[in-house]
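Only one chain is shown below, in structure tokens, and it's the form predicted on its own.
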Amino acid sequence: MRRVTVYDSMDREVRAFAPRTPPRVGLFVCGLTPYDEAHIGHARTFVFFDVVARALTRWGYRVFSVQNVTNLDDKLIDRAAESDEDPLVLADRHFLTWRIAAERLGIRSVNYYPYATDYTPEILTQIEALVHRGFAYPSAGSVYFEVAKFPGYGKLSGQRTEALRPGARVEVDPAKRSPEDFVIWKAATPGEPSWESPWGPGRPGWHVEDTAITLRLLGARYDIHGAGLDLIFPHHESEIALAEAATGESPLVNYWMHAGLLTMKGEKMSKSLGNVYALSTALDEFGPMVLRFFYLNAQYRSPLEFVRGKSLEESREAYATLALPAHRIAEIVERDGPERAGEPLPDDLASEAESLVDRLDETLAEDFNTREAIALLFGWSRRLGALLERLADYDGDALAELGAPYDWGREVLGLFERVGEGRAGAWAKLVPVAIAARARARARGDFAEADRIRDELLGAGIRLEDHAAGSRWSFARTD
């Protein structure tokens, strides 16, 4: 396996990566709250770890890789109360459309994305572990986790408790102990769904809802926990002195791996602020290799500042640079097979292209830098560039040495995609995930939203089947 180094941010600096139990690598992404369409914004993260995954296996590592979906918080009830709709439908429409943009934006890579509501057995059962230890207690139906109980609160963020007093962080709490407290189970409020509980029916709190899931799949410790920057203080702090002080074990993560925020004017993308362009749009204007490489070509764990009418105008004309001598090659090996006949490739230039493959990897793997990868791979396409009149003249071995960087470039970054995986192909990772949806809306007796499903893949040209054992779907006929 290759060596690779990675910036914790725990330690604020660049480390030799060493996973736990080699060669697997356990890797958690914090997913998306559905409350409302992605942006351009959430897509920088999940590109970037998408990288991650494909470079760690590419590498020799066993990735699974988990991204959980947090489809039931006050976001996502504050929205449904504005459309009078549950919020755990809501959630299963955001959450659909996201699979859908994710799939064209290639990101393919992660394993498993848990919802948090199927979890509340196990974080029922660590909010049980917390209050027997001493770490959380019961107060007017809800149960707080006692931030002073845990001195080791702050040491990912450098942030001290009283950013969480009253005047900075949140509101004065009668229930808590101490206003930097956090509610980890939350009193059932009328109209919202809730579960039964020691503590009398109520709903998870965000913080605990990831720490239940990583530690039920990735268990107690595990090698990287991923995610945007915004997000250290204070869930990311908040992750740490629960699952730690629940099971007795630290760390909980190897490595801290923080994305820098995509910004506008100098201020976070978000649905807040109003300034957020949805990535479908963006998807459908400029298509996913722009916006990877847009993603790609700067350094991860800095600002990326987007300007409308200009940032991805100009990454459009810098791909189509990039990927020029790569579209060439794939044409006409397309056009005359693999096989074809014509002139072998001359030994320097099979040499710089042998090398160059290894440099991509050597590159890559410091820290994961993915600009630097580009770099090169735009000193590739210009030394083709004198060549693209003659690529015709090669034969397929001395086109595929040729297009072996470029090979490299789709399965670790994943650009150079020309043709996507077919219709079969999409459909399988999108349908099970509907199919999924429909069936949480038939389980809690919604069949309206329930047949909505169904009647949305048949518009789409897929006709599901209920069995015993469950839903099977296939292509409707269209004579």
Contents of the next structure:
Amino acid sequence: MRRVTVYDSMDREVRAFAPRTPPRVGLFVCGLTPYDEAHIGHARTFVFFDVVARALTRWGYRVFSVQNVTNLDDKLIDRAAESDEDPLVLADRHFLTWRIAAERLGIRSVNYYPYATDYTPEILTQIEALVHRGFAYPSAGSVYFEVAKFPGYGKLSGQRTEALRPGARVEVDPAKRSPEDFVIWKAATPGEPSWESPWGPGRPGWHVEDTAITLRLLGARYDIHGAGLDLIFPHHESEIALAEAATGESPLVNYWMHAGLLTMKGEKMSKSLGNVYALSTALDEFGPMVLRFFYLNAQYRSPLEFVRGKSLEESREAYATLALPAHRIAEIVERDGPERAGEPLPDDLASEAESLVDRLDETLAEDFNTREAIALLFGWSRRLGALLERLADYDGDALAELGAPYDWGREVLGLFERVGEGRAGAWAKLVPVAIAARARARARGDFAEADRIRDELLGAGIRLEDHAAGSRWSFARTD
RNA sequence: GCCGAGGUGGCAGAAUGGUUAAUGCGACGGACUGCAGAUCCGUUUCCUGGGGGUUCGAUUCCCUCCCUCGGCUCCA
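We have the form predicted on its own; now please give the form predicted together with the RNA.
Whole complex next, starting from this chain.
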């Protein structure tokens, strides 16, 4: 297993990664509350943790990745009430939409997406333990966690509870003993989904859902907890308190990884600010590869600025440059097969390709520096760009070696997938016919007809480019 | 107010106690082309928020100030 370093938000430093029981790695990422459609800010976090799981898997770890679904909370209930719908059904619908988008994005590393409400028994068990141990108290049909009883509260966020402004944004609940206490079991309101409990009908609070799920699936202590950094306080702080108080074991998590937020004009992209760009729209307009490239083209902890009408357009150009040799190699191999005859690869290129793959692993293993890895890949694409027209001279083995860095990118970063391929079959016979007709028109000097054919194909989503070796075609938009 | 993360070229965005501070986009010039596009070659010397300090040397480490953003019981 490769030496990997990870920035831990608890210690605020980069540390060597050492899972508790190698090669196993338990990874938990806070998932969506699916009360509405996902936007491109959400996807940044999930694409990043997909890369974390892919990379660790490549390096010999066995990753078990869990992403919870908060399928019942105040927001869902409010939103459902507007449309006179069952909040659980509403959550189900939006979650499915998210899963489809995630699939398009190539997020395939998540092993399990537990629904919070499926863990009500575990949640109740944990709440009972907390009450029994004196960390939580029932009040007015709800149960609250008493923050003062857990001295470690604040160790992740640096927040001291006495410094918080009670009621700064939410009215103080009179049922609490202290304003910093938080609800872990919420007394039922008529008409809302509820479960029976020793304290009467109710539903789980937010933080306790995650700790009940991770205790069950990943144990009292596990390796990595990831999410966007807006969840550090109060959510993750409270998770630590709940889990460690309930089990008596510490620390809950060995590595806290927090992804930077996607911003627009410097501000966080969020529903409440109204500055969102829907994920499905972005996928329709730019395709998944461009989006993945955009996210991974920055260090994950930095804020990433999204400028509408610019960022993804720029990424599209850059990604096209980056991926061109990868696609060209794949096309040749696909056409002639991996055994194709040709020249062998010169030694210098072969060793360059091989050492590049080593450097890619090394670079990414330093706190998942996807940006530096992409910079290395750009270097390779520029190298191959100079011999783009010569690629077809090489034999199958040579092409495999030249393509190795891109294979790495495909495996770990999820880039270089040729997502338009599914539609290629229908066009594969027709387009060459059109190209031949156009070549004849050009040969006889009938450029009006040549342009007409090119325009007609473009209208159908096929782009033609003329090269010395003949015309080449591609999908004008991939999806 | 408190806690946290940031401030790098026209733009996005890396890195590092030390030769010309990545990479990409854009721009400009050239090659190629019927045109376009793509590609290739070249150029883009003046970019590390302000002020102190440590050091032979700081963008990097320390102090301080300014600014922006996130969180302060909804949030990826």
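Please read all numbers here as calculations on a predicted model, not as lab measurements. Think of the rigid core as the biggest set of C-alphas that the two forms share within 1.5 Å after superposition. Positions refer to the first chain, counted from 1.
- Put the two forms on the same core and the Cα of R410 is off by less than 2 Å between these two forms.
- If you fit the rigid core between these two forms, you'll see the Cα of V69 move by less than 2 angstroms.
- A displacement of less than 2 angstroms separates the C-alpha positions of A38 between these two forms, with the rigid core held in common.
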